[in-house]
Each structure stands twice: as C-alpha cells, then as structure tokens.
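The chain below stands alone, shown as structure tokens; this is the form predicted on its own.
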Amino acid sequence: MNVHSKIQLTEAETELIRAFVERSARLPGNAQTVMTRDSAIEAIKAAGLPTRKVEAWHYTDLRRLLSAVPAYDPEVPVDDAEPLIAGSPVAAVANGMTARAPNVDGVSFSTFFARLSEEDSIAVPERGDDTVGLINIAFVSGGWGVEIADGVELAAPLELQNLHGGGQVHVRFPVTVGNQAKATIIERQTGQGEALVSSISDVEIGEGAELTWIIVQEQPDDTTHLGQFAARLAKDAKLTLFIMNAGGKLVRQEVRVAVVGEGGDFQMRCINLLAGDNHTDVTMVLDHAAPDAGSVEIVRNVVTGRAEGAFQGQIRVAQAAQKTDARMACNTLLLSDEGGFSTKPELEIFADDVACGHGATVTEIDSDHLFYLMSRGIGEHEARRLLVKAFLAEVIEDLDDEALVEVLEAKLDAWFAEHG
C-alpha cells in the first residue's frame, strides 16, 4: 500500500471519509485518541482501500467489492438475540453502543466507551495492510472490556453480542483471561438491514489458562462484515477458536495469533458456508515464538451459487520455537459450477527441530455416495444435506461440548434448508 501516491477516491471511500468528518466530534476519546483516529482516516484517504496488488488482500479486492457505505443510523431499532446456549450470561452491544452487561462471579466488565474517554486504548496499526484495524480505529464507539480473574472457571459460556439494525457499526472486545482460568466465550455477529460492520476482539490469555472462543457470524445478505480476532498465549495456555461464517455479502475475518509462551497450544476450526454471490475471506497469521508449542488449523468450506471464498493461512515459526508441531488443512466442497474457493497456505520456518505441514483439497459431492443414499429411499435433497453435514460435522464435534455441537449443527441444517 503506497501511502504517498495520489488516488481518485471511489464512492465508498468518499462516503467513509465523509462519515468520519460528520461523526468525529461525537466519537469518544481523549486528545491522544482523537489524534489516533485522525491518523487512521488520513491513511485511508492517502492510500484508499486495498486492491489485489496488496498481498494480504490478494483474494479480496476491497476497493472494488465495497461499492457503497451506508449512513449511520443509531436510532434504528435493534432486535434482541437470545443466547445460543439457554441461560448463558450476555454482554450486548446494539448499533455500536453498549446495551447491557451481566453479573458473573470472577468477571469484571467495562465499557469500551469509558476506556476511550479515560486513556489511549488504541494505536495506529504497524502494518500498512491492516485496513480492518484502520477503519475500526477511526470509527469505534463501543464494546465491552472483559477481565476474567486468575483461577476462575466459568460454569456457562459468556456471550458477547454485536447487534445492529443497519447503517454503520464499529466495536471492540478487549478480553483478558487470568492465569489458570477456564472459560468459553461466544462472539455473536448479527443484525438486520444493510450495514458496514467492523469488530475487533483482542485477547490476552494467561499462564495455564484454557479459552474456547466461538465466532458465529450471521450477517444479513447485504452487509459487509470486517472482523479481526487477535490473541496472545502465555506459557502453557490453550486457545480453541471456532469460526462459523454463515452470512454477509462481503466478509473478511482475520485471525492473528501469537504463541509467545512455552508449551502454548492453539486449535482453530473454521466452517465457511457460502451462497448466492457472497464473498468470504478468512486470513490467518500464526506466530510460534516459543518452544514446545503446538497448533492445528482445519478449515472446511461449502460453496454454492456464485459465491467466492478464500483462505490464506500463514504459520511463522521463529528460531527460538524449537519442537513446534504445527499443522494446517483446508478442504472445500463445491456444490455449484459457478462458485469458487481459493487457498493459499504458507509456512515460514526458522527453527530446525519442528514438525510442520499443510494441505488443501477441493471436491464435489461423491456421486457414488449420493447414489448409495438415494438407493435406500432417501430423496436427493436430503441425501445431499446428509453428505454436506457429514463433511462438516467432525469439525464441529471437535468442540467436545454437547450443547454447543447441537446448536451449531442446527444452524447447519437451517442454512442448508435455505441454500441447499
């Protein structure tokens, strides 16, 4: 991204800058935050949105794909969302503003609005290709800060909801998980109406802590969703990240994980359900910076209609990260001749005592399997549904939580009923 070149701004870029001018005086933050916001929007103004020429955005030409930016409408009604797991505590954000937080023993909540007003909580990204970060920094207005105390084990999943009724929504969820703590957090991204959504979750995981983080993205068919999940794992910490993308018109979900403590373990499971003319891009960068650590990333994609998707996965193993065991796989099931999915796995290894590997496959439904089911009296549509579900079910079942597995499989069934 060349920030010194002069460019002709697109309609979407112009609307983004105009929205900042109109809203900047009403956005929270101290003097330092105001300067940071100004720097972020100036970077966008100078370089524009990324195109395929920017390596990190090679499969998502944001400048072309983001054709319009909806206006802010903070007064539009927002429907409540029941928690995925009945009885789970919920911390909600509605139209970019904090709505409510629960009472949970051992967990403290703070509004991101207050954080911005009291201290400089955001900084301009060091990477020039971090467009999601720049947009969010410029516009973020709300979110929940969450701190889980040392040794706390949550009895039920905590659900963080980002809900909207349309327009623009920009939120953050800074989360700290204390040493030896154990928790499951569900991040819900959903709403009604055309919207531009940016959401960043920034997680610190203490020594010996175990965190399961579930992202369920079900945006409307005319919404652009720009998500970013970043985490740092201390010594012997374990993170399991599960992502389900089942909506949105234009989706970019970034995952940036750093295993900085010896013995850290990162597990990622991702399901992308693509239909219509949806475009979904999952981009992951994993840094192994400490020895005796492990990671496994499995991505499963189902593509129908004219949908297009991409998975870019980069694993970087530092020289100090000896005895790292890192593996990555991406498997795609094409249900349409018009859709497509691109995969770009990368390994960057500077240690000499490691076990690392990656693989990728693209296939269609096996005609023999389909025939087998149909020959036993199962209709073609139901047979296809069963085969798709089997392709995805083993990834969901890795969660080893019966209630979560049941809810997520029900969402698979609902998606296939609409798009299969």
Second form
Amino acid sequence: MNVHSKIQLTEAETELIRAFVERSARLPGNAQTVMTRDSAIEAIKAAGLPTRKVEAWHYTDLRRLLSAVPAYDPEVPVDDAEPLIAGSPVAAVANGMTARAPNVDGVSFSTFFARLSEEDSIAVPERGDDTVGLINIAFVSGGWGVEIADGVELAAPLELQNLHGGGQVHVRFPVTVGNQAKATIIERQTGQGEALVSSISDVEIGEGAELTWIIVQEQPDDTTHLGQFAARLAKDAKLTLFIMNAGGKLVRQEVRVAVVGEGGDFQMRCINLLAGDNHTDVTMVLDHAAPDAGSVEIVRNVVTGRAEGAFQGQIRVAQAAQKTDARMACNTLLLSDEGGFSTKPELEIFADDVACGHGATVTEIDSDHLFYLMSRGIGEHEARRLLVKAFLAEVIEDLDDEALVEVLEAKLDAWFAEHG
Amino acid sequence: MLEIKNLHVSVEGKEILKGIDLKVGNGEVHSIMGPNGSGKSTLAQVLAGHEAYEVTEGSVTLDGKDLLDMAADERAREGVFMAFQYPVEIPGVSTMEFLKAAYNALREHRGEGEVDAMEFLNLVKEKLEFVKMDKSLLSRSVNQGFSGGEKKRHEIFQMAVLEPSVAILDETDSGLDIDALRIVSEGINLLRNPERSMVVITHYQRLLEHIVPDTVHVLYKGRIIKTGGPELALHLEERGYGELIGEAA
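Let's see the other form, the form predicted together with its partner chain, since the form predicted on its own is already up.
Whole complex next, starting from this chain.
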C-alpha cells in the first residue's frame, strides 16, 4: 500500500487510513477480499471523502462534516437491547462482531466473518461507486447472513441488532428471502458512546415474497451513522421499507432498490426526527427495470433546533418498465427557525407508458390548530406533541401492524419529550 | 362570575372593542347581539385568549382571577370554554385522544390523576347523547370532514364533557338548519345550571327562541349600546338594528 494522495487529507481521512493500516491484518477475508479492501481504502486516499461538489453528496459534505473518527475499541462494553417487539428473535452484532443468533424454523444464520474467512468465501460485493460502500468494504468485520427458505412465513418479526459501545463499527447483513416467503425484519441501530458506524443490508427478495423491513436508527448524538439498504425485488415481490431516524450526529441512510421482476411493489415510509445539531441525509435510488410495477415513497421530517436534513429521491424507469406507477412525497414540519430540510426529487424516465409523480411541502405548526387545542385546556407542549404525532401518524399507521405502530409511536413520544 | 371592565382591544393597530363592560353572574345567560363587524367574535376570541388580539385597556376576571394574564390553555383550565364559530379541522388527531388530553389537563389542574380509560369512555358516550352524535365520531380526526352542523354539535359535545364554569358560544347557530339548531339548542339548555355562566353571541334572534337569555346586549362598533331583557331580541328581530344604531349615532 503505497499510493500517494493527490489531496491534502483531513484529520478524519488520515485517521481512517491509519486505522486501516493498524487493523487490516486482523480483518477477515481471503486474498481476493484483502485486495478489494486495499483498493477501497486507496480510493478514499486518492480522492478523499466526498464534498458537496459530488452530486450524490450535495447536501452532505462528508469531508467537512466528518470531523473526527473515533478509535476502534472492540473491548468497550455494550449494553443489550430488548427487542422492539417483546419476545421476537434477535440476531445481534456487538462492536462489529457477531454476538448471538436465535433458532428460527426455516431460517438459517451464518456469520459474515465466517463467510469472509472461508476458502471459497464470497468476495465483498463491488461497490466502488459509493463512499458508504468503500468505508464498509475496507473495514467490515462482522454481521449476520440470513436466509429465509422458500415459502416460509415468519410468525414474529426477526430483529437484527447492530449494537456498539463506541468506537468503530462496520457490519454487513446479507439477507435472502425465498420465493413466496413472508417476513418482517427489524434493523436496530443503536449504542452508547461516540462511534463511526457503517452498516449495509443487502437483500434479495424472491418471487412472490413479501418483506417488511424496518430500520430504527437511534444512535447517540455524537455518532456518525452511515447506513445503506440495498434490495432487489424478483417477480411479484413486495417490499415495504420503513425507516425511522431518531438519533445520531451525522446520518446518511442510503436506499438502493431495484425492481427487477415484473409486478414488483416497493413501498417506503420514512420518518426523520431531527434535533440539536443533527444532520440527516436520506438518499434513495430506485430502479424500475421491469414492467407493471409500482412504488410509493413518503418521507416525513420533523426538524427542531439547528438540525439540517435532506432527502434525495431518484426514480429511474427503464424503457422496459412500461406501466410503472411511481409516486414520491416529502413533507417537512419545521419546529424551529434555525433548522432546515432540503428535498431533491429526480425522475429519469425512459418508458413512455408510465405514471410518475413527486411533491414536497414545508410547513410549520398551524397556529389555528394550536389555539384550538389549547383553548380546551391542553398545555402548549402537549398540544404540539399531538400535532407532531398527527403529522407522522398516518405514515406509521401505514404499517398496518398494531404492535409495531404502538412501539414506533412510543419512540416518537420519547423523542418529542426530549426534543419537542 | 365573569366580569369585564372597560375592555379595549386592537387588532393590528385597529381598535375593535372600545370599552366593554359586562357582568355575567353564575347561572346567568347573556346574549350579545349585533350586526356584522360590531366586534362580537373579537370579544369571544379575546375571552378565549387568542394572541392576535391586543388588549390595550381594561380587565377581565373570572371569580376575581385575572384572565388576561393567562394563556388560552390556562384560561380553559380555570373554566373558560369558547364554542368556535369556525371550528378547525385537525387531521391526524383523533377526537378521543384530543378529548382525553383536554379532560386530563383539567383534572391535573384540579390535582386529580388521569382518568380511567373505561370510565372516560362511559362519560363520553353519555355526553354524546346531549347532541345526538354517534360514538363513531370518537375515532375520527377532530372536525375533519364534519358537516357544518356536526362541527357545531361537536363544540357543544366538548362543552358537555369539559363542564366549564363560563361558556362563550360564538355564533353557534350560524350555518345550522332547523333540525340541527334544535339539537344544538337542546344540548345547550341541558348544560344550563346555577353555577355556569353563558355568553351567547348571535346575529339572529332565532337561537334565542330556543335558548332564552336573562339579558340581551346589543354590540355596535365596539360598544354595548343597549342592554335589556329577552324582549330586546324580539324587538330587534322585528325592527332590525337600524333604529338602535340611529339612537347610538
């Protein structure tokens, strides 16, 4: 490894490279994997982290915003987390290393570490075009591979937990949902202490399968969270992705969905709760590659303090994807004067018989609503809580699962109690 | 007792109320009538605590407590209730959640704990009877998609649940057909009691056929220009405001 940087590296970039030099020998992987890791870190070294000049990072100048990288510390204690839905099976990763997996009929678990260490292990997938991928490729140490067999219907949600006690955490969750299978998977991202987290969930959804995937990101408020959710939908597959961002200092959640089978259906509901100095960026690229498919994305943001957020939503409809019906909306409720939220919808349509649309709004709490509630004796804070909840409730209720709706609304209430 | 003394109110620098004096004793029903633009709704909004209205002079007390010093929610907890002329639709806030939040806020103010869910449901169902509304209302968003009549009945229903010591009804009769007017009026009459004061603001005399007031005041250009008994309302119905306005001018 002897490439010279063409640029002046920032403190965080230097720290990343130093961490790689220190750790690379201990990271799992065969010769091919080692080479892929090397080239990932070389790419960061050569170009640096992206600035706002890179279009995909226009609203999140990672080079400027990532000011420090905490030291790797695998020994730091990690608190357990109760599953979101009591009693549901949990596969956990702690400080980047696989901790425990449950027994679930029809589901097999494998550690990502083992996959990388085996003679014939899969190489780290090529993700040379993206920074979250590069960082993850360079450092990924663990995670759970999950395979849900054909036709299996999970009785309870399966929870994948990425927990940390601070430091650096780089994990991967490769998941396969078999044909006609039906599952709800909850991805929990939380921990204690300052951390740099990269987490990639890579999901293959088989024909006619139905998957609900729920990401609950509640990182500590000094943590950088770089998340990526990638999914491919086969024929007649249905994916409902629900994202709740309610923590972190610097958060980038990427969503890369390809509807490759005809008749596929993708639904995304995303709630971003931004407070303090938080910066949260949700960037989605949705590829409609097959005909007769549909998609709806609804993003709702509540912004207070000096927080800033962005949603970039790109929908690409290939020429073959006739009869696609794609809709996207991004609505923001600003609770403070200093906060802000940017939205960039992008439609690239190469098919002629499609329906695509997008819309964005930014509002404040309606003073008439507030007065009405207060005129009945409801205190201002409680009245605002009711109105914020009202703004978000229909998006949560779209999940159509009472137990899930209840816990997510409780999380919303907890966030509002602290930040509202 | 609600006592208003020399109340002057401005909106965006323009004086709307120019010295109102009014005393409404416990159990009394006073009606305030007047042509459009006389300041009737301003009076209602000011009493409820709307911040867009600036009180430049005067005082408003409820049983000796200074209401003008209180925010809208505090006034409500002290027992003030205004039935809105135009109740707003609040999508996403269920009527039940809203009522419970309000009811519990009042209870907390009285030093009582949160109401038991079952007990509250029974109470609410009983009060729905007052205005002949169905319990399906409770799961709907506050006022959303309600007809004009439903909105007004909903206001009176809330009053029945919250049991205020002073109720200000701002043109509760506007937009109601004969049947809805009868239902709303019956609801209001059921809520009359020796402890509760009511201020009934209306443009027309027809509401007062159902809710017979103790006293009628005529408001014109921000001043009360005449006070009398129920017969004053009948007089106005026959002769219009013109004659009184002429006297006042």
